[in-house]
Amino acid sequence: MGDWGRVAQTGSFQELIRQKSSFIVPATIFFFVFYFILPVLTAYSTVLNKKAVGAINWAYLYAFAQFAMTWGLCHLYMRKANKFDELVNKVKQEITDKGGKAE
């Protein structure tokens, strides 16, 4: 078993993978659902055709909301990535303490 095998078996690496999965999987599902609701609603219903503000209808507001949603997810990911980096350093330290190389 190489260094990768030892890294994969450490508790800190498994914690890193668990934390990344617990954020990335729900965030990705949320993104795709939010993204595809717009074309589905505009193609198969008239709910977004109603005027929301002046001449702007709900479809335009929803489309603009997708920019805000993307920006928000990026901001959340950046905050989470800082915690992931701390866990990566912990993994490196754990490997180094066991005599391995952490590059």
Contents of the next structure:
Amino acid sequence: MGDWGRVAQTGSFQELIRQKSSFIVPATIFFFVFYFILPVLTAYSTVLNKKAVGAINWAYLYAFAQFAMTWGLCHLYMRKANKFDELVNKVKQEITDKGGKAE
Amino acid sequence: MNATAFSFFVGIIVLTLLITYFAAKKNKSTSEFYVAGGNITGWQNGLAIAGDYMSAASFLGIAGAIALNGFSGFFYSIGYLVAYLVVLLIVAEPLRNLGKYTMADMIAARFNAKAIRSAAALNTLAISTFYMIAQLVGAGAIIKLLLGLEYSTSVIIIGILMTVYVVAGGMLATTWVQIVKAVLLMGGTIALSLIVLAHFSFNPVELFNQVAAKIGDKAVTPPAPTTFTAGLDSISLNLALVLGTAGLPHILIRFLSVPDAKTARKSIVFATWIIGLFYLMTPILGYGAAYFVGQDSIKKANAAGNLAAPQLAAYLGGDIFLAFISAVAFATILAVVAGLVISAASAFAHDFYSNVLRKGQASEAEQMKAARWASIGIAVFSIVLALGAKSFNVSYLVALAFCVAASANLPVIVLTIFWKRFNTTGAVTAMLTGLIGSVGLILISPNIMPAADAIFPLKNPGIVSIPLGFLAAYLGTVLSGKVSEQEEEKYTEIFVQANTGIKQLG
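Now show me the form predicted together with the partner chain; what you just gave was the form predicted on its own.
Next comes the full complex, and the chain you just saw is listed first.
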């Protein structure tokens, strides 16, 4: 096993990957599903064509919700990513503690 | 020629050339040329991403599409925005951690083979050229209508300007031209939207009500479902929109112009706010144009509706406002084509010339020379193609670029980061299959062939060509035999690097 392999085996690196995937995988599945509901529903049904607020129908409201979803998920990711950064620092710390160098 | 419009255009040219002059003084090394030395800050890069991304297709095209086709036009706005989640969550940070100057650097960090760099460079050149021809054709038509210049003169003027920015000022000049453009575009769009909304007592619901009353419900309601194929085409378009951005080389290199993954991340969130606010205003522009200018006048000026936004500006604010909005459209096109030239030039000079032809032996001076000549060559090539493509419909060229990006680049980018077994053969097969598959399907689709005779029924091939790219990656890898221990170790290395940003262990 090379140097990189040893880093990959450390507890803090494994924790980093575990935390990253437990956020990114569900978040990605969520936004893909949320995104494709709109074109699928408008392509094959008229359920979103009913008026909701004045002349604005549910299709437009759903579309606006996608904007809110995108911004919301961006900021959620930013908050999570700050924690990922802390774990990255721990990984680097662990390498230097063992007398190695990480640049 | 409209004198006000002319002076605005000259103002923008002078401003961008001044930027280039100051950037040129710093533009000494290849790192400065390709990625501005990696010294762009988060908010600067955020604005530049927005400036690089919101092309003539966004500003002129979507406003026109909503004015003429209503809700269907808004799909572009949604897809172009949500695409940034793919970029932020999946692609950007590993790319920043593994890349140096180009998208190919990231893939070559794992598979160090000439075939990989050549295929990646080929994809970048193909995507950037299609995208650029679309911008140039659109620009030529618009300048001709606004300033009365001949189509070919307009294309050549824009071509010369983009070459000057890139050759003299490199990535730094390109970045600042994009920042200036993003500020102008946001300013112009906000001003236009506020003037429209002022007529509806600043109530967007009232705008929708009045549009529905004047033009009919079909202007705001999604079209009723027709055939299965038509529905599939719409879903396929949305797939290419949401996945294409993460494979567009000129957007991806923007993440290499910042110092680290954290800055890349911040710049994307900043860009997502700007881009989202812009797209949120597109229905106001589109419906405003349909309400005030009228669908018939919009179609008369340009059958695809590309002049809806300038026409709306003329109706609401007279000649001076028309001149301002046209100048904004002009700046928009300049900034996007400059970004395209630099990404294509880096692909050719850095990936193909330096790494494949010269095997990494070219000196710094030789590389700079190659990058400059590549920029000139690519600009001339695109200008010649754009002059010949005058009568082409520009929208399918942009859709083609997104589709090729999603089919040819995205599978390889994603699998390079996440798939342990992935190997060199799989990567090359995927890139070539994605490129040939998407371009080939478009050639036999109703975009090119008469609708009744088209061999492939969908206008947007993404739903077939994107899975094809992934399938080719899988088959290429599995059929080419077992992964060596060395290759597995290499994956461990880039996996640690991609996730931590550590470049070297000592």
